[in-house]
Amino acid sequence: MKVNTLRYSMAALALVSLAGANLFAADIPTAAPKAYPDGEVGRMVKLGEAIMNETDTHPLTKDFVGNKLKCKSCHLQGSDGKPGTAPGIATWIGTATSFPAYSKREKSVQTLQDRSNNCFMRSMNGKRPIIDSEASVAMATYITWLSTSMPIKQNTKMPCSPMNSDRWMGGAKHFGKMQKKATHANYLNGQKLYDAKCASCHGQDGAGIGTFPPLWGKDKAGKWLSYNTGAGMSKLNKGAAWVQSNMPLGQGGTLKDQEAADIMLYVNAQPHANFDLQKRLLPKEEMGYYNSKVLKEKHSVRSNFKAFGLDIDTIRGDHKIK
């Protein structure tokens, strides 16, 4: 089978190898394909793109976010400047390829729609949006455009691209055994380097700066900015990996190992929105049904850090958070 070269072209940037994950891997497709499909299946496409890149202000998606992030925000642009191509962890290319999969979070097998609304409650710190809706449906389509000619390979582990389940996996399990030994001392190198190498993108107090996600606290009306603790990037082992991968934009791989853990402990050691399961669920007659086999699920930065041995007090040194 040939595949566009485009898609397939080899990222100039270094490798980085985790305990057997590839956290950068260079040989990562970094383009969509290149022309839309035709008739409505091309609308839905651009629409979800749209939808992608707008999520907050979106008018089909805005009110189900509750933070100022968007699904670029954490699927990064890639060479042809499209959400979700880039080669890092959280490529969106290979991902529909994956569905229906097993997810373990949520006890069931779930599909590429249940997937992405389920974001919305984490990542996007607001509601589930209704499975059928042309947002969810959208947005399902432009992930599945992303995998055109890719062979189907269900995920019978975790609801993911074949191109990160191995870095996840691995990265997830290689930076848990480094924060689980984690003292206030990496919570100060995690603020010294945060300081040094994300403050001027993402701001000082975490707000985000221009078209720079926020990553941590409120705005001056109270409203939570970023993601909130039930989301993967609030877990020191995921975040890390993912930053690793990613950061700082556009020299993924850089990053040491202690680097990463330890600006993800500083960052996750902010103020985040506790999350609890049922206050992002919309009634049951709006909402219709939920798949999922979990229906009670609670989180806080505390029990975040609690969860990795560690106690939150003692790693930020100067104060309580709750």
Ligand code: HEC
Given for the second form:
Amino acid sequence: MKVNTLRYSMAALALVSLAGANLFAADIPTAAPKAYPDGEVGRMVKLGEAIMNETDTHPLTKDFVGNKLKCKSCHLQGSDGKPGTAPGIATWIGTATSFPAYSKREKSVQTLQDRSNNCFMRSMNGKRPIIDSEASVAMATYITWLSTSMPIKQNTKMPCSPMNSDRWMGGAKHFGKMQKKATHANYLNGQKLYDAKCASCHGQDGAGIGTFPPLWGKDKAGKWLSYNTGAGMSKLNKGAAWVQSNMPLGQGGTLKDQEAADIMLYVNAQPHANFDLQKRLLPKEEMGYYNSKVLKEKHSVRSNFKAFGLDIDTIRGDHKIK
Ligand code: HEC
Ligand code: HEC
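Next up, the form predicted in complex with ligand HEC. The previous block was the form predicted alone.
Below: every chain and molecule of the assembly, starting with the one above.
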């Protein structure tokens, strides 16, 4: 009884305040199954795991990636060292139980393979891999393994784990309201906080340091380093929800709401690649069927700010756009 009351109040807290999101995470399983499955399925789980950890350099996926990220850059490794088992927003535990699931973005029922492949065009700033290629099947096999023994509950609203749905949607709504009120002062506060709490790992120029991944900009050869403007992370509301739940590394849940909002206002005002869906899809003979009813979609830093009623030039003030 005591435990139930406690859980109930934790869940209620999570609904009222995003600071509760971290407490809510206490209910979320944080480890992969102890043993790999036998035979070919086990081999595919291991291959999927390797791809998640080395996406931009793995021979099966590197040609589809247009930045220096890996899936585990955002689907963080948990205490078991496996990608996607950390309890913050974007855990993969429970994800497979939701699929096939409805997606508003594609206006269609998406398979787990569709969902993973779409991340290549956006978060990975690349192209959509071929559906049913070995890499695509391996990633779905790995993610499915993380939901071993969990009951199926197909998601009719969003292509999202039951562990993520409420936190992701609640966070997006909550931070959306805050971001609509943002001014140049919030941008400057975001920069100050970024320099104090994030730059030690991600670099003052956002280019990343060593194995710490980049957040914006290009490398010396002119290649984009991080996610593009079609990625969830690039949206002022969703980016803030993810960061509050997961960063600074190992200290998820410590940023106040306004801090997370201002930091991502600053980060997402820096240069990120434009997104044009048409240019991200390979020719049909190569990519195969694209399971979506939406074939046109474009975003830029400017349009991502406009989506919250903000003008990027006013927000940045005298900080020139490069
Ligand atoms: C720049 C950050 C980023 C990178 C890199 C990234 N993702 Fe994601 N991904 C997200 C976010 C944010 C969500 C939405 C959060 C959520 O649904 O919990 C998401 C959601 C997902 C989901 C749905 C999970 C769920 O339960 O909601 C899958 C599956 C997924 N990503 C697969 C991948 C794969 C595979 C890769 C590598 C090819 C990848 N992602 C790379 C940020 C990223
Ligand atoms: C102690 C080092 C450290 C600090 C401090 C830190 N991060 Fe991270 N961050 C990481 C690592 C490491 C990853 C990727 C996880 C992995 O590769 O296993 C990451 C991933 C990210 C990502 C998704 C991947 C990408 O490159 O786009 C974002 C966004 C991010 N961090 C933002 C922040 C923000 C904002 C702060 C400050 C509030 C911050 N981080 C503080 C180490 C750090």
